[in-house]
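Below sits a lone chain in structure tokens, taken as the form predicted alone.
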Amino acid sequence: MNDDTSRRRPYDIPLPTPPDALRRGPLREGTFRSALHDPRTAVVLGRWLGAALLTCFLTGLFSHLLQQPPSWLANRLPSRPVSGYQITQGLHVISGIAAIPLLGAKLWVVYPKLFEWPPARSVGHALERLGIAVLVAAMLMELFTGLLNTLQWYVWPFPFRQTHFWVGWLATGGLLLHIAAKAPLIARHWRRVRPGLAQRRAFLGAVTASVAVVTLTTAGQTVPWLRHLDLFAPRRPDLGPQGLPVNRTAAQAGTTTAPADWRLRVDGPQPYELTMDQLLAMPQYEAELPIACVEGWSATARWAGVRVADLLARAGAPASARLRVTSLEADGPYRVMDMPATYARDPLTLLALRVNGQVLDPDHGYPARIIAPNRPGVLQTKWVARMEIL
């Protein structure tokens, strides 16, 4: 009862080796001979990557906090910095890009470990290789349907926003496994130099250049200092009705013509109705703020309206009351749009009638529409016709 096998794991029971026979192709010993197919090589990838993973993961988190914050969350959200889901989201989305280049050169150097002989040592070993499969899978999967989404491209038929959420934390619990079941290798690799210095300090210069690429003509949708670089990506935010980009137009949203007896409706303690007229002979304020979307672009314009806070007061709201904003949009996702109290409150969230000194184009959200700090662009609900206290 002293022998090894009385000690054996379960998962360490080896696993019959394959015939010679069966070692052919890419399968054959000696088929992969670059030096850069080297664990040293693969660990300086993978430190670039998984900063670039973490970063879009935690920054995406914050979009879907924000978009739809559990209950207990919800009136906590800050308000400030306005800029704030402006930065976040466009990390988020550079650091996306940024990653794709970096995983195809991770994968190129370690995809010989593909073709290892045995494919499976022990049941350990083949449940290692089967959490590698799906941990590759994730990361492909999050990081194209992610650039995709940058296109408004939806070729699937699943809901992008919810499994982006859930496939982003599959890929990262199975990047943090991953990291965990080979710490001694990493830890080994860390610093250490192997032969074959100058290979690959060519390879890493050029990955370096090709993330640098990617980023510089793309990060211009959000920073504005590198805006005339902006080549490639989606969006210019300079471009558009206003000066301002357009996701979903009047046209798309069925509100191309606002009523002629439009009135804004506001659900209370103390409910009324205000008709445009109303609306500008109640004092008018002015905010500089970004509009930032999903898809990684924003742009600052001055808004000029009315004060969502003043509504609220003339209705007889308290002040922890949420709001609840309803479009004139036919149908949509995010047709009706709820508000915490955190935002509703704010001094710079204004009923918006007005952009950088003209009345909003229907495009824009004619005629009214919500700008808060701090928000994703889709909640800035636009074509408002209805706000109710909740």
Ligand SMILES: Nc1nc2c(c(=O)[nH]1)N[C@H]1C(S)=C(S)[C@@H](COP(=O)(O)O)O[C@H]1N2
Given for the second form:
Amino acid sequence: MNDDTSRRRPYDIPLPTPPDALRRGPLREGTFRSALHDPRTAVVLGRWLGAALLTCFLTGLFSHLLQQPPSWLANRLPSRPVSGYQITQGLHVISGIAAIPLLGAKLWVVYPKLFEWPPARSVGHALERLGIAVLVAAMLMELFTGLLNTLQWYVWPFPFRQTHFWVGWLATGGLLLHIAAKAPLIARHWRRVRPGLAQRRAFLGAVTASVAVVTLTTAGQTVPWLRHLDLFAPRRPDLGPQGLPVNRTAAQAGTTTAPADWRLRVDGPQPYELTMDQLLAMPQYEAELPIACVEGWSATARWAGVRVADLLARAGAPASARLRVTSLEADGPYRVMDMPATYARDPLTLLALRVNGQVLDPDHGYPARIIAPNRPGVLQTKWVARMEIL
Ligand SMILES: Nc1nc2c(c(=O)[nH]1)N[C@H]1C(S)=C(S)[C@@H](COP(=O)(O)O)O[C@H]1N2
Ligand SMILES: [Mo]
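Take the protein just shown as the form predicted alone and give its structure as the form predicted in complex with the named molecule.
Now the full complex is given, and it begins with the chain already shown.
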């Protein structure tokens, strides 16, 4: 045995090459002729795609933490900046949509590698290829479910949020391993070599143009000055009753007519009930706040109503009180919402009774809804019936 083999690590174990008779169709030498199936093009696209996916991952993580914080974090979540979530979730959906043409182009550049010969040179090489299969599957799954979610099209039997969360970790972990495995190759092709390939410039130009088109025609759902270019996004932030879009209508929630004897019930050390007239007799405050839906649209409105902090104080709650809000809705994933203390005591957090100068439309939560700064739209509970100090 020579020194070389004795120092061989397990993943270097060579695998036999299958017989050449199997080398047919795309497996033949020289099947793929385009000069663009090259590492430099893959590296340039990889940089853009990596930046988009990293943005997606970090903003997605933030969104999950705001929606389902672990208990140690719940009371540390910030209620400022007011439009924090509007910006991060806008970025999440914008970078996710931009990643679709980037991933398509990147897969096209590297797909001849699928037909590499021999299929696996060593155990290490086989593992690397397996890792890439998982990475590609996870990314496709992530971008596909995310895109369909922005269209509110839930065509799968599994819960969206949990799946999107865990597959996101899988995709990001796979991406980091891929970058580590390819580090030497990436380093070699990081810098531009002159003269560049005219064909590559044209290809990358076309990819940039596709990214620009899909971004500019959808980002208007959250970026006001792009509103008029918003051709393909499912929502126009200014279309809907009272100039605001609606996700779940009162008809869908079965709350078109609030009961005539509606009262807000507040449970705590000193529980009480208030009629609409009594609520209106309390000090009223205004707040200009966005609704930022996880699906990527957002819209800002002028809300008016009673401070949640005042309602809690009246029930004898301490300033550190957390809150549970329940909707009139009979069922639905957003019927019950928990609110950490930072939001509950923020002077901008309202039990809103009016929007843009009018009584709330049934679709926006009549008789009363929650509106709080820096929170995902799913937690801005409509048709409020009850508040409970936890
Ligand atoms: N009770 C209840 N509140 C709810 C919902 C719901 O389904 N039920 N949907 C939420 C979602 S997903 C969003 S984005 C906002 C949308 O508010 P809007 O319809 O007033 O624009 O309301 C939230 N409040
Ligand atoms: Mo939403």
